[in-house]
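What follows is one chain in structure tokens, specifically the form predicted on its own.
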Amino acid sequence: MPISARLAALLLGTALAAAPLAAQLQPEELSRVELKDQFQPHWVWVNDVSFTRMADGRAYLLDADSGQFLGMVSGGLAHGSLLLAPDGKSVAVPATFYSRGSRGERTDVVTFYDAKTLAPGEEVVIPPKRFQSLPFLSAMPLTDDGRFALIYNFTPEQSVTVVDVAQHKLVGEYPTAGCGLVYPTGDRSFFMQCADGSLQGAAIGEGGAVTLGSGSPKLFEDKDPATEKPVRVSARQWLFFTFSSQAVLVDASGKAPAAKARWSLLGPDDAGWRLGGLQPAAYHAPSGRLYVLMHQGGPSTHKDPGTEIWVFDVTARKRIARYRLDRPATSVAISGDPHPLLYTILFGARDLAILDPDTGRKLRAVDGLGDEMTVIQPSPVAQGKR
């Protein structure tokens, strides 16, 4: 060994021998932070289908006022959305798991989480056939009183599974005559979309059993079908949107759902614009305003993200504002309180944008979330009775 190398080794050994022993690492003490007893008006859930780690879907709870990350719950494989109690005091998650992670025996459950700690609690096993796709809020809603969860199944046979949320038990599975998704119209009723452009009414018994009622005539044309992403505007009314950006007000007050009004989101100078996205519209009940993601595109672009938000007075059926986004958005939602915040996300981005609904100005963003965020669920608190 050359003298220089031996000298360097000797000096290194001397330095190591003289160095003080590293301090012992102290184990970290785990602690648990509890949330408030009730979700706050500007707390918002963002769902992540987690395409790159499909068995590990999740939902993030954020404080939109401060931009703080509050917590997270697991959603299992192909996570959809959450069951948020109307009083904001509980959350449940329909989820799918396989015994070998990505294969093996399939088990579908509804897991009830503690609202203060977001710790998982009781589970109800449900038929292993819940609808799995990019999420729709209409695939697994609660009844208005929060008593029953209505979970849409597709195998491709279509049915609805009913879970008694109050008693944490399975009620049963009920066929739906080829109609899909669930649009509540009160504590004990809902309707579904059918392949022929009609709507099918249904009633829920006191124990949770589903009975199909009257169906509507054909409401949507084959050349301009309705999307599966309407917004609810009152107790028994939903506003649907067609591929050509027609708005159709559906009323379920009578024996069967009926179209009460039709109008276009487009004005005479809006040729080429189209509604689009995964969650393309949001309705703010206290103000009667509708917020819609719009983009320029052809007939097959109804899933494309919006580059602008158009604001409408629903009663007047008139556009009152349009906001250009600094980045496209695939989902839009709004808090239900009298002083709301507007939320947008872009599938593939990692942040929730928080906007002023009166001006469209970006107030803040919460970054570092998932890459495949889908639908936004604002806190149900302070949204008022429908």
Contents of the next structure:
Amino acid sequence: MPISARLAALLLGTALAAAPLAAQLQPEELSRVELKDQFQPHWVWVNDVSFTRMADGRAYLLDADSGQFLGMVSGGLAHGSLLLAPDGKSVAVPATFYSRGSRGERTDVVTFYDAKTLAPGEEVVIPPKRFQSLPFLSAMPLTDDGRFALIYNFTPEQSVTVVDVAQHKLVGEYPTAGCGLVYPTGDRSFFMQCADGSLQGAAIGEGGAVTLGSGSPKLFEDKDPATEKPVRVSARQWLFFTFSSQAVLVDASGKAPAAKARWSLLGPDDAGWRLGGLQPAAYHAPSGRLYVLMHQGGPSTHKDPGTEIWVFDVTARKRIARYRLDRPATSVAISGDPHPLLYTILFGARDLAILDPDTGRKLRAVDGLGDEMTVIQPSPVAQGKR
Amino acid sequence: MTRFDRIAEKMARRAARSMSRRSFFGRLGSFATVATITPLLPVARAAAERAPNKPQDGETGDPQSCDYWRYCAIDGFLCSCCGGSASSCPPGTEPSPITWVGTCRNPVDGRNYIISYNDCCGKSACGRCECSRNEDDTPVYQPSTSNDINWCLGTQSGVVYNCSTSVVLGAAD
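Can you now output the form predicted in complex with the partner chain? The one shown was the form predicted on its own.
What follows is the whole complex; the chain from before opens it.
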């Protein structure tokens, strides 16, 4: 035996002699995790559109309190936003797949998952026309009661597919020429944004059929259009933002959508600042506070990341704080509970940052996620079993 | 089948008909003759490559750089970095027939040109030279001038996006 081998044997013997006597490890049984049966208030979904591998879109479910990665769903090609049931007990995922991965027959399908298992369950095949773009929360929302999914189609003919979520069946497809995206204003109504700067009202029958209603006059000028990224401030009101950072309160309680108020996010000393990003604003209903991603830049920078978050009191139309971000952000969202957490991501970075909404201070981050994260969807549940 | 395919097929059939096997072997004795004949054979024709379209004489800049003047409203992977060029799709991909347009200023002649940002489709994203510039980009409910939309939707091969081109359609002014 060479000297080195004898030395190793001697050291091993010493180590074994010094180690306490431990019970022998037992054979294990592989298990599978199940979650709580309801998304918790500080759980948050983050979309990864996988822009460089687009057939492999996904969404990650994270616990923002612990920073733990809880699970995920696979969403297929150009994965968009999730349809989170209002009770937080299930999620529907509209998705596009090709029979041979990147080619073959296209199938668009809505798949239903329960919160507890996150396993794919029943599904509804829908017309293969789902709007293909970077994810927008307004591309396929649920009605307020969660009964119907409203999926915007673009082929480039424009229409809306309605899926009955309760019965897991396709209701139909309804043309919406000239107008796109869907903004719910109750259990059975919504409006859309039209290319001419107007808004188109629509009603949903009890069976799910869509009837277009009255349209508004032109509300937005061509040179300063509204983004497709408003926040909802009440059941029938949405706050839109124009490219030049004007806030426009749209109210849908009348016959047709109407602009009720216009104000600027910019004060007299804020020239050169602009709202921007993929999901540039978040509204916290219990406090009435609005959080907006702002950066310094010119007219073509409406998708640039924010370097600061500006906090507004929406009722007073007044800025009450500004937070400098330690890394820029393209999306911002906030949990809906009375003790909220503020979330940001940057398209191209791999982490979700979790901030204190009262101070802007970073509490923690969840890293090692995808490279192309787009929209953040906080739990729909504001009061949960903690 | 496109008009160009039909023309190419007709030319190949005519070349095959005009030359019997016997006459082909009869000419083997002369290397020089074979060298002239070879390009007419269908097999040799298939071997001929088709290079990506080049930039025109009246422009400057690097088409593999996001700063290139034609890319003023682009959002995606540059086909110039993916086997194609600013006006050619990479091999095996399909050009989108419908698309969005932008208006960019050519720094050489100072004129504005309409640029068509056709997507190339049917293979997964190239992933190289990602470039996002948004001059005059509009929201997606104004689709013809919006760059957030996957324009592969009009192709036969489907909506799988590979890269983006920037084709000069003509002067804007």
